[in-house]
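Given as structure tokens, the chain that follows is alone and in the form predicted alone.
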Amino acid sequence: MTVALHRLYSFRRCPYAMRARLGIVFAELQVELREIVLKNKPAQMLVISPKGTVPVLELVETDGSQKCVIEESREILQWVLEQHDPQGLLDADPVSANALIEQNDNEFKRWLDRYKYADRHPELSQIEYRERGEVFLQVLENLLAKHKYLLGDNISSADIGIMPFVRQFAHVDQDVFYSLPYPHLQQWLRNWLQHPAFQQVMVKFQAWQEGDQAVVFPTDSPF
């Protein structure tokens, strides 16, 4: 008997979805990946999650029937690592990890969006939005000056929860980002971009349509 896989609705470039996919890879779990097009979201996703944002993890019973739905990337990250955490990503200080991710999601993301889409937010200049975002970058730089990763010498949930957003910030203008006075953060990001887990997370898939053959993600472990 084939056991049904949990289903992850995802969008490759979304940092929240990257966070969820990284969690799945580090948890060494497998899901059925359903890549979506934001302008044409599948009805199946909207039925289980009307808010229409990714990621969405639909947990299913062994017979394929729905068990429950997890709609927030932080909750997906926590859930998958609670199922299996072979590298001990949850072993680091959970209070510090949660506080950093909270600051990322509630403060840094606000300035990241305005920096990336400054023409939509004329209240401040793009440079001013970047400088607001740099407040958080400095926090990360200070942590990385002490350790290889944010909370120590091993990867934690904070690293995989925050890295996709720093990547997005850097990609607004990479020349500017790598000229900023954050050498430890820049090296941390470079290392992540070359990490086998991240490269696996960024493999491209065709947009899912009903009736398609299931795409198993990840296909194998990068470790």
Ligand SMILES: N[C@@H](CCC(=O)N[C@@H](CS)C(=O)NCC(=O)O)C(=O)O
Contents of the next structure:
Amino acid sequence: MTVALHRLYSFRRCPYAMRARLGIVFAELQVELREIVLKNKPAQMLVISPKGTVPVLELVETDGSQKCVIEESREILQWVLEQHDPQGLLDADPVSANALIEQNDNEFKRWLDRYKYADRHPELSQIEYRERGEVFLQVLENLLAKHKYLLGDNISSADIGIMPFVRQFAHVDQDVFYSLPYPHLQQWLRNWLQHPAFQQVMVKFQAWQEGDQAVVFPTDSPF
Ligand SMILES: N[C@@H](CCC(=O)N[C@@H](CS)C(=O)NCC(=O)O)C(=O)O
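Following the display of the form predicted alone, present the structure of the form predicted in complex with this ligand.
Zooming out: every chain and molecule, the one shown earlier first.
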């Protein structure tokens, strides 16, 4: 009997979904990946998660029947690493890891969106939005000046939970990002962009449709 895999509804460019996929790669799990199109979400996803955001992880029994659904990227990250954490990403202080991810999701993401789409938010200029976001970049820079990763010399859940958002910030204008006074953060991001786990996470898949052959993610272990 083939054992059914848990199913991840995902969107390649979504930073929350990248967080979940990085968690899966570091947990050395394999899931069935269902790439979605945000403008045309599959009915199967909306039935199990009516709020309609990705990532969604549908946990299944070995026969494929549903066990439960995890609808928040932070919870997916936590859950997958709790199953298997060979590199000890959950060994860092959980209070600090949570606080950083919280600041990322509740504060930094807000400024990131406005910096990226400043024309839709004319209340402040794009530079002002960037400067608001830089408050968090400075927090990260201070941490990375002390050690190689955010919470020590080993990768933690905070690194993979936050990295996709810093990448998005940098990609608004890379010349500007790399000219800012955050040398440790810039190096940390460069290292992540070259990391085999990140490259695995960014492999492209076609949008899923009912009846398609299951796409197993990750396709290869980067470790
Ligand atoms: N709090 C959620 C946020 C996820 C989220 O907002 N994802 C975006 C894509 S990056 C989304 O699915 N938006 C729905 C849409 O655009 O229709 C999480 O952490 O999983």
